[in-house]
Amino acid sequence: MRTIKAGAVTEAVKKLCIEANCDLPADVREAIRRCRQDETFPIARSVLEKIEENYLIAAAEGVPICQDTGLACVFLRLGQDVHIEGDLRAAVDEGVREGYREGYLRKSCVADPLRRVNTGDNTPAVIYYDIVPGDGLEITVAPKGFGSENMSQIKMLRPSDGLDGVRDFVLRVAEEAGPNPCPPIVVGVGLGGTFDKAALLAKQALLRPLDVRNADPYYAELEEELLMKINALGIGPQGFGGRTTALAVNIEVLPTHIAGLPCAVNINCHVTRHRTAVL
């Protein structure tokens, strides 16, 4: 059994959140520079060049890509071997709230969804737990912001709607998402499980590299055909118009039931931002 003091937690968990708020993953940064260079319509390019303007002065100067700092989406795989010696939530917690204060990033929680008062300090934190063999502790910290949170659905299939049901719903949500999230967008989507499951999947398949498929060559071959047909819409950048309506649509499946067919569609803007470390 490996001991971790909640102290190294709550250390990670602040740095990550600065981290993953001024500095865009490379594969990201990569899929952005790539439709850049493909895109033909002139504003649509001039809007990425600013896009990849912004995340290069952020990550220059240490300064947030986007002023919306996001709800502090923090995904922990602890190994079963490993002791948490304190307060794991709270240390999380305290890591949010050290982070958010010492980066300068903007706070975005409020206590009571309908009595809207802020926290002050962005906590809570919606914390994720998986427990997997071994005894490390991985963090994730993946900060969302709500323009594009909003515009994520998720609908209860019948098994007889098939793939041409998901087809249809994954498109009609980018497309009624429109410039609303901030395109370029990545679209995670979650199939199977039960109703909560399939939304948690599609916001996990935010967190997989934009240049990695799925392992399954079928769903490999569905990510590129929607990620093409997403494209095909035209909304294009920041909703100017154009090719690069989406960098990657992400697919993550799992068994379900005999009468169901769940359908998570979560949608991230640009500014798909997650940094993890292993204690």
Second form
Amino acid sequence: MRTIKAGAVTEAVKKLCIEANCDLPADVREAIRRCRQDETFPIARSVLEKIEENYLIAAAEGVPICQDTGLACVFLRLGQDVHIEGDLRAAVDEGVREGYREGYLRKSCVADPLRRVNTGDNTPAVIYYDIVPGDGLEITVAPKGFGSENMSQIKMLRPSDGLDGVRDFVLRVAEEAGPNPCPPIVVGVGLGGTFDKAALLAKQALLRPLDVRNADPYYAELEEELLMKINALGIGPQGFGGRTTALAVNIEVLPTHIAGLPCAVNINCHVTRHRTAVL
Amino acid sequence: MEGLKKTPGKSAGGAAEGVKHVRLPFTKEQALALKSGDNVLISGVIYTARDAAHKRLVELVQQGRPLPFDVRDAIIYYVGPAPAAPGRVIGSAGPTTSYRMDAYAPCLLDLGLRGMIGKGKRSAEVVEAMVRNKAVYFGAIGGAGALLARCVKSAEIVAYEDLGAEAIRRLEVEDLPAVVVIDCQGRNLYEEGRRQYLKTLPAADSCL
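Based on the form predicted on its own presented above, generate the structure block for the form predicted in complex with the partner chain.
Full assembly next; the chain just shown is listed first.
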């Protein structure tokens, strides 16, 4: 049994909140660079150039890439041989509180969905817990902006809808989102499980590096095909027209019920941020 | 034309056309001279407002009370900036998605609001109110908040400080880059730009 102090969790979360918001991951930068090179439509190219300039300014000056510094989504993979000394939930929230204050990040959390009073410190974090073998604690902070979150959808397809049903639904979500989620987008797809698990899978899909395809060749091929079809829509960067509507499609799957085919599509913008640390 | 001069550059469609300068106050004459797809640089005093501030502004109008700033020939920027770090004027300040303000925008347009900066689609009601009042909808690059913040030379809260990032701010901006998405005639770059791009493709590659 290994002991990890709550204070160490707070420190890690704080640092991850600031770094994730200011420094775009290398795989996302590379995807944007390649799309800019392949883009033939002038306005699309010029938008992608400005997007690249923006993340370089953010990293150089230590300012957030986007003013929507998101709801703080925190994925914890807690080793079953770890004992946390202190309150884990409170430790994560304290890390978010300090990170958003010290990093001059925007506080975008309201305490209640209908009465809408800002909590003032971006807490509480949205925490996803996973218990895994081992004696480490892996923490991933993935600040989620809501311009893109609002364009996400879930559908309980019928088994008979099959592959065509999934294709049609994913394309429809991208089409309906159009210019709203700040394209180029990253498309996370969750297939299977239950209503709620499919949505979680879709969100987890957004954490996978954009240059890594699904390990199952069947789904790797579907990812490539859907990316090509979304980019054939012509929506383009910011919706001004062009080839680059999406940077990647990542699909995650789980076993499901004989009667079901849950399909969730979680959209992210080009600022697909996440940062991981292991304690 | 006063307040509207051209400098060499590329238009949205890539044609060799000038970048247009928009200066506040944004008059009807300036608005009428802009067309969907134009690249513009905006300079002068603009105001920020997003969801919660719009709700309050429209409530004031409904109660017949004065607004905290003059909306006539003004431009509202849909933004909730990140806090300013020490020594900075403002934090990252890119546009938020505009459709959430669609319920409120026609009321402000009818009072003389001339321009809106945001990103994403607008409702038919907003476009109708724009055409009726000769107003323009600009798109700034969503997710380019660090870049856009550099164009902000001063920022002060003029109303609703309790709303934090959603307070109404008076911003002095210089050469804020934007694109005319919907012009006074209701022409829409989201439809036209996409159509133009798809026309450049061999037919088999197109989904439309």
